[in-house]
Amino acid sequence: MTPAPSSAETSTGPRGPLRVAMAQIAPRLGDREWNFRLHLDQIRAARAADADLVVFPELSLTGYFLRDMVPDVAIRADGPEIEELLAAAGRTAVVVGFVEESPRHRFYNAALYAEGGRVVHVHRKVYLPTYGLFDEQRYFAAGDRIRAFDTAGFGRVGILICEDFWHLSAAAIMQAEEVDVLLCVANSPARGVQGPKIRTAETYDHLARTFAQLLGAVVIVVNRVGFEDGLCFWGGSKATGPDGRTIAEAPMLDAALAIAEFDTAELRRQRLIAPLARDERLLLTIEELQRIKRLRYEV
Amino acid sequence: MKSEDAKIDLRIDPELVTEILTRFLREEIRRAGFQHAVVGVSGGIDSSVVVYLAARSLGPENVLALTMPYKTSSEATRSDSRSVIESLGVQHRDVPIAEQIDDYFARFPDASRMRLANKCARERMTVLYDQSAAFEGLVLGTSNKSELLLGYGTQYGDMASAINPIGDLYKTQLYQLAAYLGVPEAIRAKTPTGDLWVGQTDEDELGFTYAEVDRLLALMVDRRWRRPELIATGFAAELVDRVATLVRRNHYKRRMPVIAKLSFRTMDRDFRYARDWGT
């Protein structure tokens, strides 16, 4: 059965060389005003560097270990803070991490994509880690959708937030969505120091390389730096091409605004070499998952 | 490497650890509103590593090393402390504590040597905190992960600090870090001692070596091996039980005092904020 053209097929692909600024910042914990000014500085620097898109990490406006501060720092995606940021960004597209308060007063760990002064998409983190050092489900409501969206300059784009990226299903959905660019915004704390690389950073590298190749997409991971109560966020933001090669990376541990420039023609070349998304048997996957659903949920 | 060694790999990359810990010190000290650090130096491996890290992180002029000898403090304690301080060029102040300790115990002549040891540890703590106020710095902790887990320290004594860079490193791992940082060989080679009384050594007092217990703790705590698995891999059942008991019994030392809950928001239970709140 031939599927109807997906919205991916009908939307415009990315064109020409694109420049993405990875804003590897160290936000202050719960100091939204200070972080806001930091965002303005970074946006200004990204624009000066001719970036088409500037990507901030997870919870970039607030910091990570918010705990009981969550309701105090929450904003709305259509609120004045975001509006002011988008005005500052001008024609540069922006991805920002924030605590979103819904009209029903649920709080989400969210990231938005905006371009041309307009919010195009808000992703609410689906997988809220609540194990080991993490405690997110205590404070946040979980998002209930994983969707890609069409952009003016970057073709079809998907956003995942940190732990979302560790779930194969999220990447599989993004593959079915036929994304050109997969963004992962993260607040990943360092664990494992046998070296030479931090163990968590190594895992992110594996995931980014694997997903980039399997999706035939550019994968951009933007992680923060700095410390919160002894936790070290390791930075190392990285853009990986559809062939699995590193396009650009920011330093480990230190703040930076790293520019990744990539030629979108590479997406075409790589999809000719390995048309994995094209050959994906989506209906088969759906049917098998429905069978598993009947077995596990409908008995 | 034996197959067992592969399971219990306590190797660290000292360069990577140093990169993290020097940033940790700089950033956490700055967030608290300070630029300086104060460390009680004993001439042992733990406090030496902390001073080396602090000097590297903040610059030696921003680090105050305090020596606080009691009259039984050994010559090694004194000379090794001196060599650390001199090789780094950190600031130094010597504040002997014999007078106030002896004055106090003159009233309690039957006190055990453990009481004396704990009193000395707490006396040093009050000196550290007072001197930190004068120096406008934060007191750095020098308890390692082995000691913290085993409860081998004095609550509100040597366990007290504002921030601790080495609390997640086992003693075995500290030796690797010490070698990388250039801590003098004499300090790295000597037998671990709290110098609590003449001739005291940690391993005699604990009844096992750090090399052995660190391997056990790494499996038990970090990798969460169960008792039969630990015994099957070669650890004596008595050691496994003894160490598990020490970890459990001493947990109180690692926590804030227990508060009786009455309201809807109680400190640390449902009043939850990071220490770095707002910074």
The other form holds:
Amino acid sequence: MTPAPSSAETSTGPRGPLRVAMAQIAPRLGDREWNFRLHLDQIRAARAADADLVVFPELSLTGYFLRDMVPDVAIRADGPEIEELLAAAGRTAVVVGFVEESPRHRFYNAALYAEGGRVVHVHRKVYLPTYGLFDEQRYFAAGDRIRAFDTAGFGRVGILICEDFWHLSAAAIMQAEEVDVLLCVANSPARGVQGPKIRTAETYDHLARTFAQLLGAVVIVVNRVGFEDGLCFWGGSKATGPDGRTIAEAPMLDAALAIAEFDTAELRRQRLIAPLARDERLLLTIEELQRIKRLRYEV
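Since we've got the form predicted in complex with the partner chain here, give me the form predicted alone too.
Below: the lone chain, stripped of partners and molecules.
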């Protein structure tokens, strides 16, 4: 019996060339109204640049170190502010970071993907860091799923939020989902600064190049700039092709709207050269993970 095709197999795939605007902004902490106007300005600029998609950083509508302000700045994914942003975007797809309030009044660090005036997908951050200077689990509920989704122009797309990108399990799920484009939206402060080098920036670059090649996908990381609580956010947003090469990048430390243009024919070429997703032993992986689960948790 022939198995039914997966959603990835039935997707029409991306159509190129495609242009992505990486909106490397410096949001004001807790000032949702000011940040909203900044989003409208960036969307207008992205449309003027003929961008097919504009991607904002993590929590772009609110800023990052919100703490007790989380309930005050939370909105619904179908709220009037989101609707106005989508109307302003027109035919340009958009990714926005925001604090989402669920119908049961849980608060999530979330990012939505919208196109054609409607929200297609909302990702709620799964891995909430609680080490060093981070304390997200105190203020946010954790998401409980990592899934890709089909789009009109970009094929299958996956969204990860900052810390999600640092976990191999998230990348493995994205490979199993056979994404064409992986988007990571981040609020990454500069840590491990040694002269002109920023260790966190180097790590994101290594992860993006590795995941792009393993997934055979375009990987786009959009990080914010500016200062909060004395911490500096380094920017350095970057689009990486499926061969691990940089397509386009934004400057370090400065706000910018950087345009990444890529031809989707490169996806086909790279997957012919290194058909890693084709040869992945997904059932073997599932069986081994189930074995490990039994050993660790079913005592």
